[in-house]
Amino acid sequence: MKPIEWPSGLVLESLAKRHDRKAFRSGETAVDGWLKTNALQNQQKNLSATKAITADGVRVVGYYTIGMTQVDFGDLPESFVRKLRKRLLPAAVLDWLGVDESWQKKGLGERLLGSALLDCRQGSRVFPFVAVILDAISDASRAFYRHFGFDEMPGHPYRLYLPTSQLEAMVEGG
């Protein structure tokens, strides 16, 4: 995976109090609500980490939230867990990803996903995990993630996963 190149004038940084979250509109109420009411508090409590991309250092035009979770051995495909211990398994979680409507259809979502996956890969060096897990909130978001190699968890068509081995291949493959 190549280093992420952000459009001119955009800066990616950890979410902070000074960032204007109230003006953010992605078209998805849950995505907007998370950023406005939960993202900063969860980050301050060390429950997750949110990175915001800003157009002017203040106004958030995109963001993602990542964290850690556990996934039950039985929730993953047999072919994936065949050689793993039968217990709860560590996983990274891509909790949220959103792009303001004014920046949609400009490749920002793909860049944010790439940055989130790079952060997950970097974290895996210290806290190993078996996969990156996410819950798609719509058919469109599910199709977006499937395009980038995420697969459905058995019996849960909107819960997707990307094995760490595939994450490694993506990052190493350039």
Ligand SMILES: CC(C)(COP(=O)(O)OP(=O)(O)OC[C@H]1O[C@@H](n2cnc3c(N)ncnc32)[C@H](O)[C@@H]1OP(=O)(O)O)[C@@H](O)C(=O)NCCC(=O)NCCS
Contents of the next structure:
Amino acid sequence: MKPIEWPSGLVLESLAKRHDRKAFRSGETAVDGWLKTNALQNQQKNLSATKAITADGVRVVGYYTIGMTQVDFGDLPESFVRKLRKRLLPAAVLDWLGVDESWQKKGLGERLLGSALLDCRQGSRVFPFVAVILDAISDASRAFYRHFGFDEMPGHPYRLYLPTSQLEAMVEGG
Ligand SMILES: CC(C)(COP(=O)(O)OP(=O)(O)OC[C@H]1O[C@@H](n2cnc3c(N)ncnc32)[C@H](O)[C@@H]1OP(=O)(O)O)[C@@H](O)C(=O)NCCC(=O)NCCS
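Please supply the coordinates for the form predicted together with the named molecule, as a counterpart to the form predicted on its own shown previously.
Next comes the full complex, and the chain you just saw is listed first.
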């Protein structure tokens, strides 16, 4: 993965109270609603972490939320879990990611995903997990993540995963 270069003027930082979350429109109401209503509260409760990108330090034009979860070994392909314990396995979860319509199709989604995966990789050095998982909310969102190497869990076409070995290769592979 190449080092992330943000478009000129954009700054990524942890979501804070001063960020304007209400004007954000990604085209998916669930993605907008999470940012508006839940993201900051969940961060304050240590349930998830959200990073927001702004041009002016206030109005959010993109964001992602990551956290930790557990995944049942039976939901992952046999080849992947063969040597793992047969119970719940630790996983990072990419809960949400969105780009404001005014910024879509300019490479911001790819950069935000890259940044989320870098954060996951850094976290995995301290709190190991077997995969990054996510639930795609639409066919378009599933296609976006498939484009970047996420695979479907068997029998769960909208539940996607990226093995940590692949995450490491992506992040450290340059
Ligand atoms: C999905 C989303 C984040 C993409 O953001 P974006 O800034 O428009 O995407 P980018 O410009 O960075 O695109 C990067 C690459 O992904 C591809 N891509 C973007 N959207 C895609 C889609 N729906 N399906 C397949 N590929 C897609 C682009 O073609 C591009 O590939 P290329 O570099 O090989 O040409 C954005 O459309 C969005 O916020 N959608 C609504 C919210 C949502 O669905 N979020 C995801 C689930 S929480």
